[in-house]
Amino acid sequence: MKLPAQGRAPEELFAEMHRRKEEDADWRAGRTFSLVYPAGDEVDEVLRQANELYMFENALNPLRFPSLKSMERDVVEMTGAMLHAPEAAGGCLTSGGTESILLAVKTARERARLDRGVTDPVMLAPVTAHPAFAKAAHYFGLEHVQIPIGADLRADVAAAEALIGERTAFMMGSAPNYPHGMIDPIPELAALASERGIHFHVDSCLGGFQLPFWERLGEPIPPFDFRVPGISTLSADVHKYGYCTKGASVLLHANKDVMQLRQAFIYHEWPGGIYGSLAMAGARPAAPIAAAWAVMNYLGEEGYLRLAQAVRDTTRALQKGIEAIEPLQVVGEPAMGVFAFRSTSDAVDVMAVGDGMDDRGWCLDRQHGPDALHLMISPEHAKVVETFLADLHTCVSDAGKARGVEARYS
């Protein structure tokens, strides 16, 4: 495709955008688990005036717009607080969960060089870790070495001991873990590398805005916030739970001192002046920055909680749901909405009973060891419950008969 010689009409141009946006998933009817977090109407509309408000605005430079300043540093604060940070904690904005753990492993690789001599950085991450940790071992260097997990899907403490060493530059735990939604032991992982003057990071994208108020709920929640010690830094993505739009991210450090001698970025040899910047990127767009601290502030404590009690909710039902239809079963203990489940037969396929419930018009991630299918929950997959299970316990039972067996409600 080239340019178009002259330009097109507007209503010309929406129109084919809009037969092509019917081909998307269709998130606003509960079919989708991950990718998009909706919380309804209302906070649709608060963040539609946030993003239109700063469509424009660069947040590259703080002194041509301060608002953007203050908003950020009030986002970094209210998470910092909702998790616990010390005082002398600070942090960042960033475009989204991988950005923040990039940076969070360059920092690491800059402690370790500078202040312990590492010229040849190892990274530790469990297997169940995000792909962003690979992702950054690569970016940044990094030789990346996997920690085994135990039968309770949680890292192996005994194991990473082991596999500790003079090189060892950063190590991690989940809080949770993306495939399984488990929180790895973070007190005894973090112990091993304070112990050893390691950077540690918590991936609380997932977990952040939620696991606080699950807490809040009543629900047995290890500890896994800045209340741990030898934490050095943690993520948590304001567009997944905390309902934002696309993206924004915080990285929360134990020492903003650390932030800005190790995490920053400050150059001035060439004739544009003095150029600095926290995030990996220049240019940043402003409405990502609106919209966080726009809901946040719409939502408030008794709004996060509330909706934290609807993605409980709908979780439990939809486990239990899951459990009653043989031979399905919840992958582990997962601690908030994010979970998988596996078929215990060879009898039904479960990658067969995923492709059912496309046909049907749910998006379902895959994933393996143990093959099994993918659910984050949202407040907005509540109107949905008893629909995806009668599809859910229709495609089970039609994945069975391909093999000559009838599946059941226990």
Ligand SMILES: Cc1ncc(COP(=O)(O)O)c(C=O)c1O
Second form
Amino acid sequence: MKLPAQGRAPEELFAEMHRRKEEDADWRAGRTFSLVYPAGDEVDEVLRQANELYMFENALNPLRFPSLKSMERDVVEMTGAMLHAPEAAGGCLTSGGTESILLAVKTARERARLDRGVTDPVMLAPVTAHPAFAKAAHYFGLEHVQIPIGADLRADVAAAEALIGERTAFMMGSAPNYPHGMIDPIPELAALASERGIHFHVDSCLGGFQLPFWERLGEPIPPFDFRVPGISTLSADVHKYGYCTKGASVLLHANKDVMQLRQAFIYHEWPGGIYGSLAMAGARPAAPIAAAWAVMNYLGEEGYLRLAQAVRDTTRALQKGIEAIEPLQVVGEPAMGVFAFRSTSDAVDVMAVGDGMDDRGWCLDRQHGPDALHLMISPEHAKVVETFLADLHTCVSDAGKARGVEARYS
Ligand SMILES: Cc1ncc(COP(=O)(O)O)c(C=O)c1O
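What would the structure be for the form predicted together with the named molecule, given that what you showed me was the form predicted on its own?
What follows is the whole complex; the chain from before opens it.
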């Protein structure tokens, strides 16, 4: 497409955009299981107004927009308090989980280089860690070494210990990880790292706004937040289970000084004046800061607890229904509403089941090791439990028939 010679009428543009959008995933109908985390019309309206109020501002210079500075500080403080950050903690808002992770790895590399003289740093991360860690190692020149997982699908602590060396600059664990929703042994990994002066990060991009409320609902959540000694940084995404529109994650530091000295970038060797920034971006959209502040204050503890209960109940109903369809099985023992399911029989290919579900308008991510279909539950999925399970049953029967086997409810 070339820039049109003459501008086009807004009605024509919006008609075309609506037409193009018809091809997109129908997440409002509850048929998409990642990427968008809908929490209902009232939350949508708050987000819409907050985004509109701050559509044009720029969060690069907090001196020009003090309202953005104060809202960012509030979001960081509220998230820190929820995750038991210590008195000396600090943090910042980033554009998403990936940017929080990039900044944590960059901080660790600087700490290892400046504090320990490590010039060829290594990053240790479980095989189940999100690809953002591999991306960070790639961008910032760390060697990426994978920690194997045990039979329980969590990082193998003994294997991690054996991999630690003089060059280890960064270690991490997920709370929980994306593929199986499992929480790594955070206290054990954090102890291994901190005893050796190694930066330890908890990736709670998925869990940061969900696990504290599952814990309050009485679910057995293993230790994962700053109550565990030895955690250097933790990422928690407001644009996932914080229910914010895209562009908002919180990176928390146990020690604010580390953030100022090892994360921040300050430059004045040019005629344009002093330039300082904590984030990767220069100009930063203001709307995600406003939307994060608005949705957190709108929902409050009561709202997040109510939504967590809806996610927990929907997750349990789906897991029970899935396991009642032979030969499907939930993978591992997921900690919250993020999980995968597999087929325990060669007679039913779970990927063929996924194709059948695609044909019925569901969007399930595929994964391997083991082959499985992936679900991430939002409050809005409560309304699709029965249709989902009925379609799944049909697709399992069809996949079985294709191989000459009749699948059935157990
Ligand atoms: C566990 C985990 N960490 C990090 C990320 C990266 O987050 P983002 O997509 O916001 O960059 C994700 C994304 O799904 C994730 O599941």
